[in-house]
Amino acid sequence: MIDPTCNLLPEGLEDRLPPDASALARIERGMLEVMDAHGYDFVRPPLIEFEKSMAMRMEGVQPRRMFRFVDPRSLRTLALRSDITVQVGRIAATGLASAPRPLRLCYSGPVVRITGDTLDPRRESLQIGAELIGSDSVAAAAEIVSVAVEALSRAGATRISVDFTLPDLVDTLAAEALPLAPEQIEDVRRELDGKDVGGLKAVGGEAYLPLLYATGPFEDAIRRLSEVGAGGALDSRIEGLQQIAARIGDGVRLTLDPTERHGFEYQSWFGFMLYAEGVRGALGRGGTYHIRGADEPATGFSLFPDPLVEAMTVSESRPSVFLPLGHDVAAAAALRGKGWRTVAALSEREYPAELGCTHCLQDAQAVKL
């Protein structure tokens, strides 16, 4: 007797069956085509690397969230990647160190983590993204956000919204405009993260209270942010956000939460989250950062399209032509060359409709069933 538990998958892992697998493949192709059209060259780093290499490249990478094991060849600790961004940083700093900058790279592949979270218990996801290496300017940020939005649109996302944030806001203000003692900075960050007015006052961050109200629809929030008495310390940030918003245009809903830091552990002056109608949670995130080790500025984004497939009504109704026994091989090849999908019979006991076919090859023509 076969043990029924032999066919179980670990928690947080799943098979992608038709038509979801086809939809995800189509989404992946569409997103990569958008990035390629904007000049981003495709790279494919390995699934496994030395743990130390991944952990050292970027702040916020948490080894405890990665599957780790000892390499029997080198006796060093290996890890299954939980983020491809750090691998692209390694590629830029090593194999492509002498390539002209700015360097535009894109990627796609699975990432895994030891545990999921409350909103998303999935432990394996498809990560698709682009990195603009060598620049963290406003122009670079505007390009990256625009490409990310276009990629999501190509994938079928509707009513896309982008939420801007300023990850280094507290550090920028604490240096001079709204000074804080070194031991206060982390406390103020924590209370801003929690949107806790009382807590913020208790840790000596009363001057930072206006930041809690500079949130919401972009135009209103940016106006309130400009009213914060920071002695001009935020002028360049505000101007940069306005330029990025202008580049995106009117077809996307823009919001601002300048104090949001969750998920932006390694971003520098600019970060953003991507959402779409009917999809629970974020579809991606990005921003500016520095590649550790090389200390090179970069701007990029990562998209996680699995929830998009689940939120869409998947209808992969691509026409399929049934090829009976003894069919015209040249005619079938010609149909495939035009984009048709063909399904060849292997015996007399096969029926086109049962195999999902919409047409049958007759007299070298696709005849609708």
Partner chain sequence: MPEPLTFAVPKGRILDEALPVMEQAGVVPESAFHDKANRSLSFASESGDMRIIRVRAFDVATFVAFGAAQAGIVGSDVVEEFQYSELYAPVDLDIGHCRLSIAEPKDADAASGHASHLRIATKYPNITSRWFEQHGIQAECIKLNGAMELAPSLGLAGRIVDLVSTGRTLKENGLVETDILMPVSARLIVNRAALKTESRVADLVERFRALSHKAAA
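Mind giving me the form predicted in complex with the partner chain, seeing as the form predicted alone was just shown?
Shown below: the chain alone.
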């Protein structure tokens, strides 16, 4: 007897079945087309790498959250990738180190993490993204945000919303304008992160309270952020944000949350999150960062389109033609050439409707069932 649990998939992993699998494939294709059209070259790094090389490339990458094991050949620790961005960083710093800058690269592939959490139990997801290597300027950030938005809307996301953030804000302010003791910084960041007014006061970060209010629709929030002043420490950042915002087309809702840090482990001065209608949580994020080892600035984004599949459960049944036994092979090929889908009979006992066909081939014509 077969043990009934041996067919179980491990927690957080799933089979993508029709029609979801093809919806995801279509999303992936659409996004890659957008990035390709904007001049981003496709790269395909491996699934597994040395843990060390993935961990050292960018600040804040935690190998603890990766599947790791010992390589029987080199006896070094290997890790399954949990973020393709670091791999692209390695490529830029090694194989393509001498390629002219700015270097535009894009990628798509599965990533895994060792545990899910209560809010998102998924342990495998599809990551699609683009990296602009060699620049973290306002122009680079504006290009990356608009390509990301275009990729999302090509994939079918509606009512897209972009949330800007300034990931290194607390470090910048703590240095001079609103001084904090080194041991206070982590507490203040945590409470700002939870937007916890009571908690922030309790850890002595009262001076940072105005930052919590500089959150919301972009125009409003940026005005409140400029009122914080901070001795001009923020002027260049505020101006940068305004220029990026000006580049984003209408129809996209813009918000600002200067103290957000979820998912911004390695970003420097600029970061953003992407949201869309009907999708719980963020669909992607991006920003400026530094590639360690090469000491090179870069800007990029990553999209995680899996939740989009569930949000778009519009089943579009494509017309398919049933080909009876002994059908006209040339006529069937001609139909496929015109974009039809064909389903050929293998025996007498098959019925077109059961196989999901909408038409049947009769006298070299597709006849509606």
